[in-house]
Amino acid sequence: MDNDKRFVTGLDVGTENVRAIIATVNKDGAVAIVGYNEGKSAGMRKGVPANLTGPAESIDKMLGEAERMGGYEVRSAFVSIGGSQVISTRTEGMIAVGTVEHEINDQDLDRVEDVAVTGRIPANRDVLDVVPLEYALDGQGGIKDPLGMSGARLEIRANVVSALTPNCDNLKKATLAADVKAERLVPGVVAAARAVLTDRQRENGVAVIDMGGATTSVAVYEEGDLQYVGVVPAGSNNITNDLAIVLAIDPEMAEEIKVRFVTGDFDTDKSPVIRIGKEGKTERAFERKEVETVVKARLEEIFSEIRKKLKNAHYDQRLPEGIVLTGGGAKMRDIELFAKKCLEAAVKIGVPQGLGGVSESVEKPEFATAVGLALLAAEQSSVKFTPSKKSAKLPKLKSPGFLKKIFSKF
């Protein structure tokens, strides 16, 4: 391998699927995807581990093919975290840094971030990221980067993203049981945004909606920064389960009906009957109106909750760049048309683009999170992540005592 290249890995651990991206980064920062894979997830509920063995087994099994493709054995990765327990909180902090001639340094920035977090984020939550929205020096606001500036009093207004400590610890243990160290936990929707958004979109104002299996997450960006994160505890699997219950069929057939026959425009001019059947089995027929009524009701519920979160964050109908849909749920045909009606905003499907290697194989909305995680990992040497002291003092990853190394790599 070229000594100027290094490997990075993004690991998206979802409720229904586990996906991995292995990429190389050259000395110029160019990213090329060399390995990828996806597989069914186990032991996850609503985006968080329900046990340790299930996710570990899923991760280990899925990584094997990606490692063989990329020629690299994964030992660490940026890992996604989801669930309604992931939230963002607006905080403020102020410190005295010295005389008016004092130049702001990295230690000052760390200290003011720590003040903004301490006492404002509950003790049972881990800080995933501190996003500085604005600094002020001696009362002068609107500063994006005060490093090197002179002043005696430094203030910060920040957006702190956090998750429940037990869920973070259990996710780290689950990945470690598969012999993969979680270098950093990143909200899935934030990682997806890294893969599908442009700098212009982040600057002007845009929202990313990540439609997962059990949850639907939204992240809002404006002036280049993450402004808000929210999660709705319902996803594409709820649609499948609704169809299975109402039509009295198994979830596998319900999923096929959803993917093959349902479209987001709910066009009533189509055939009134849906016919489906596997080879060697009796064909079954369902009324299209009944199917579409079930799907529409659940989609309305999901997007209604998303709109409530945008309103609470004061961003409803205030996003010039509109909405970008990602995730497995975004594969439903014409779902952007339905989302546009519900959210009253421009909506499009977001896919990762502009990467090298075998990137064309993962230019799909469901791979956005895994690709974004790999991109964030690739940037870790050039973009500094400065956690608060609370985050920095988290216990180091340790192998769970009762779980032995249960899988071999090859």
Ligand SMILES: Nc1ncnc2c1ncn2[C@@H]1O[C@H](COP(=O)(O)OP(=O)(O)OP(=O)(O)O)[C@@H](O)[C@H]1O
The other form holds:
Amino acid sequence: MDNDKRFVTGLDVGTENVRAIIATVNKDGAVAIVGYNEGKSAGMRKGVPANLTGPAESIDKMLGEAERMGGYEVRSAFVSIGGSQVISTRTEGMIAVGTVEHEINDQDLDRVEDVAVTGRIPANRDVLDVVPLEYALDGQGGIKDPLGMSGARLEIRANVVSALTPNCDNLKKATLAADVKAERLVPGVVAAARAVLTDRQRENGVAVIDMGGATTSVAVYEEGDLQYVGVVPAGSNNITNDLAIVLAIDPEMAEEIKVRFVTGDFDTDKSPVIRIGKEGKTERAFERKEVETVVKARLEEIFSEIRKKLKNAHYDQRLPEGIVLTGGGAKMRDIELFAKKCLEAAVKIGVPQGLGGVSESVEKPEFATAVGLALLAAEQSSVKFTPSKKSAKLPKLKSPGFLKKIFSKF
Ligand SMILES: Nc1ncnc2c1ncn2[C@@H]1O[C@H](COP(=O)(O)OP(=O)(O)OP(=O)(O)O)[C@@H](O)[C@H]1O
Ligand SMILES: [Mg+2]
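The structure above corresponds to the form predicted on its own; please give the structure of the form predicted in complex with this ligand next.
Time for the whole complex; same chain goes first.
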């Protein structure tokens, strides 16, 4: 590995699955994926840790393979955060910067951001991101980048993304227990958007809907900026559970029915009976109509909750580039057709594309968040280049029981 390359890691800690992407960035900023893996998650409820050992162990177990593939031992990562407590809040701030001849500098921008955040976000929330939407100088609005411009009074209109502090702390603790420092926490859907959207879509107006196992999240972009984030506490697992309850079957069978037989194209003629049965077990038959009624009801509920959020944010039916679906739930066949009906917008499936290395293997909607996290980490300029000698070696195997040692510190 050349000296002028550095490693970055994206770690998507979901309710159902954990996924990692290890990538290299060269000095021109070109990103190549060198390691990836996915595994079952544990100890997560509705997008947030319910205990520390579950997520820590699942991250640790899953990362090993990605590390061996990438020839790199992960020490830090950009990590996804979820849960319905991830929200965005519109704020404003104003500061006096001096005389009219004063040229706006970085300190002024930091100061006005501080004013826009301090006291406006409850004390039990961590600010994950402050997105400046617009500045005004001496009352003149519509300014995107005021650096170097002259004025005496600087105002900002911003979108502040925040999450509950205990959720952030627990996620950081869980990743640290797996020997990984969470450099930054990013809402999963925001990371997914980074991986699947084009600049043009972000500029014109678009929403990403990340369909996870236990949560469904939405992020809206316009004029190149993140305008809104919201999370609904229901996801594709709810469909499985509904099927298990209504059909009185175990969740494994319900999952198999969902993945193998359900499509989002409910109106076409299909065989009226779904037959399912593993070798050695008796075959079971289910009425397709009954299955579809259950799935449709849950999907309708989820999309109508998302639509409510879009309405409140004033983006319902106001997105020229439509809606892009990511996450494992977006793998349901023809889901875009049903989403289009419910949301009355153009809908497509988003997959990360156009990266180097082994990126073809992760060109799937469920990898959007992990890839986006790695891309965001690659863009962070302050990250120091990793010394090359570490990269030449395969990762050390962590000693068994190291998790216990780490937990004893808490
Ligand atoms: N082919 C498929 N058809 C339908 N659903 C699928 C398919 N493949 C996966 N899923 C569903 O995707 C969900 C998992 O998605 P994902 O891995 O994105 O969730 P997660 O990130 O762990 O959860 P969350 O984001 O809510 O914390 C599961 O409910 C699973 O049943
Ligand atoms: Mg997810």
